[in-house]
Amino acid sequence: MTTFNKITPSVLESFSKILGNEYVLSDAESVLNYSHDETEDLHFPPEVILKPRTPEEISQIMLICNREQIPVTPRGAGTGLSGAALPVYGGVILSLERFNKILEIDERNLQATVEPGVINEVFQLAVREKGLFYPPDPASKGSCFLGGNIALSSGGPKAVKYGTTKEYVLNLEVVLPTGEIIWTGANVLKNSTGFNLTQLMVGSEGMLGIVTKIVFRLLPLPQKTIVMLVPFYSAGKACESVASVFKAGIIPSAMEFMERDAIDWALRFVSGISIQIDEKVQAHLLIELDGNDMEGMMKDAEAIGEIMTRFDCGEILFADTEEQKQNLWRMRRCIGEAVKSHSVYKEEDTVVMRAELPRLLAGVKEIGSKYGFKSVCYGHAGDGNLHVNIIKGEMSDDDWNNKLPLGIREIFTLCVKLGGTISGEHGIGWVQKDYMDIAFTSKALELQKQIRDVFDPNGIMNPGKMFK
């Protein structure tokens, strides 16, 4: 275990000389604000918050922290759900919020160069104005930073058709823990030159370096969408129907599963949405098709409707207007916040092959009965990614702290047994690291730790994350 040092007055003075006093914060309010992200109710106070603006400033900071053995936790918007941005050993929070520029949108090559503090949706809208498309769309797209999306290889509803963040990253400028500034690759679509450092950085949770520029590839913007809400009288049947759609040769741009409780809580949480739901309905699929050929899309929608009837579905709702489409998506995207506002909870980011989704859902409910917890499930059914929100409810503090981890371990063990793994898009961070042995052999874990040590020999970068 690395021994870290406290920040001395002389080190603090050095930070101020690099950044100016305005961007070196240690007041009580700032420390509180940066002590948490959106992961449960966890708080770990940093000693200081630094807000650099250039890669060179970050380089100078890292040289000092590496020399003085001071832990550094990179931070984006603080919307993460795995605790990856929590400064568990104090030290420095390195905020990327001033890196907020879209540097170039290259319409000729369908690429863009951006800084990591750009908000996902701001970037999406900027490229959309030029007829281009950046698909990754996490639920927090209105607030999360692209740098955080890189750190966790974030997904979202459109991952089922278009893939996650990693599919769109061509090249990265990175400041290493030892202070050097490198580019990881090249701005090309094909690259078999050396090890793929770019993809190694994507999903590394800020443990290998600090991303300061991102080169994304873009797609042409689909011009049309169809959105349909399909009710089911059995949650299991809803999950069973998913694989049949793909087997029929149809690839929706989104296919989202919502249990009855999830949609009920969301409708109570968000205003301005009115949907009548039969009391016997137990789950919904929210399905989107996109493209430019409306006639072909309508044929696919009709085929989906026919498939759904084989799985005990109710009357399918087609969104007739853009407002109806947006309301359905607003309902889906607010489920996490709705659950969080309802109770103390833990969210597990399970993922299996899509055809195994019914077995995963059934297993989660059986494990919940065994350990005495209630769960609200929803997520990206099209790619087998089920978010399991575990509600504390009437569980005692002792059971919540001691029995529940055993139940979570059983859920993750089931995921791996079904050919899946323990996180689809939220990452490992602080809260899931105790379960990494379920997904990896000891040798595979050892190799990952050795890679980390090559980049960060003194162990100062985002310590305490991913590995025990």
Ligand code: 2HG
Contents of the next structure:
Amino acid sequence: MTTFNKITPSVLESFSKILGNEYVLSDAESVLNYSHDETEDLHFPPEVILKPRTPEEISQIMLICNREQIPVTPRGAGTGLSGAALPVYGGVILSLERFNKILEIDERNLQATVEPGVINEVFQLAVREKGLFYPPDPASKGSCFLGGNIALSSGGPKAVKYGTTKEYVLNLEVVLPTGEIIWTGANVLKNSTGFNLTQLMVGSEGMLGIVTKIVFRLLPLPQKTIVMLVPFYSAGKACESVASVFKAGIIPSAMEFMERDAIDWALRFVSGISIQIDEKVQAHLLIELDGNDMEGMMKDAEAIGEIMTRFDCGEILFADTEEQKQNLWRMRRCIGEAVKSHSVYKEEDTVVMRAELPRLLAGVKEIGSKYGFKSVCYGHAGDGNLHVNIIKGEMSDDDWNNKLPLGIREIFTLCVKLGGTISGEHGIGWVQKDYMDIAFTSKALELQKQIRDVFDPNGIMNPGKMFK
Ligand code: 2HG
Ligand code: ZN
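So the form predicted alone is up there; where is the form predicted together with this ligand?
After this comes the whole thing, all chains and molecules, with the earlier chain placed first.
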């Protein structure tokens, strides 16, 4: 177990010499703001918040922290959902918020070079102006940073057709935990040169280094979309219908599942959207098609409608206007916040093979009955990624803290049995690290820890995360 030293006044002085006083913060308000992310109700105060502007400044900070044995937690926008950016041992929060420039959009090569503190949606809109498309679209796209999307290998609704963040990363400039600055790859679509350090960094949750430049590949922007909201009288049948769409040769650009409570809570949480829902409806699928051939897309939409009726769906709502489409997505994207505002909860980011979704949902409900907890489930049905929000409700604190982990362990064991694993897009961070033995053998876990130790020999880089 690594031991850490407290930050001394002389170390603080060294940080100020590198950054300037205004970018070295330890006032109570800053400490409070940087002590949590969007994960449940966890708070860990840092000793100091540093806001560097260049890789060289970060390099100097890392040299000091290695010499002084001070933990460093890199942080993007703090929208994470697994506690990966929480300074659990105090020390330094190293914020990437000043790395907020889109350095180049290369229209000839369909690439872009950006800094990690650029907001996902700001980047999406910037490339969109040039007719280009960056598909990864986490629910928090309006506030999350691209650097955080890389750290957690983030996904989002469009992953079902376009893949997740990792599919778009070509090359990374990284400041290593020991201070050296490297590039991990090359700005090319094909690369079979050495181990893939670029993909090793994606999803490493700030434990293998600090990303300071990102080279993304881009796609041409699809011009048209169709959005449909499909109600079901059985949540299980909604899940069963999903695989049939893909089996029919159709790849939607999004296929989202929402249990009845999820949509009810979202409609109460977000203003300006009203949808008539029959009281017998138990779940919905929100399905999007995108492309440039509206006639072909309409044929696919009709085929999907046909398939859905086989699973006892209700009347399908086709969004007629851009505003209606936006409203349906606004409703879907606010579910996480709606659940947070409704109850103390724990979120599990389960993922299985798509056709196993019905068994996962049924299993979650059975385990909930066994352990006495209610769950609200929603998520990316098209890629088998179900967000299970466990609601504390009337559970006692003792059951919540000591009995519930046994139920969560059963849910994750079921995921692995169904060909899946314990996180599809939210990562492991602080909250899921005790369950990693379900997803990996001890040898596979040992290998990952050894890789971490090679990159971070003094154990100061985001310590306490991902592994017990
Ligand atoms: C989503 O798909 C997010 O909505 C979860 O991955 C959002 O839990 C949240 O806040
Ligand atoms: Zn999600």
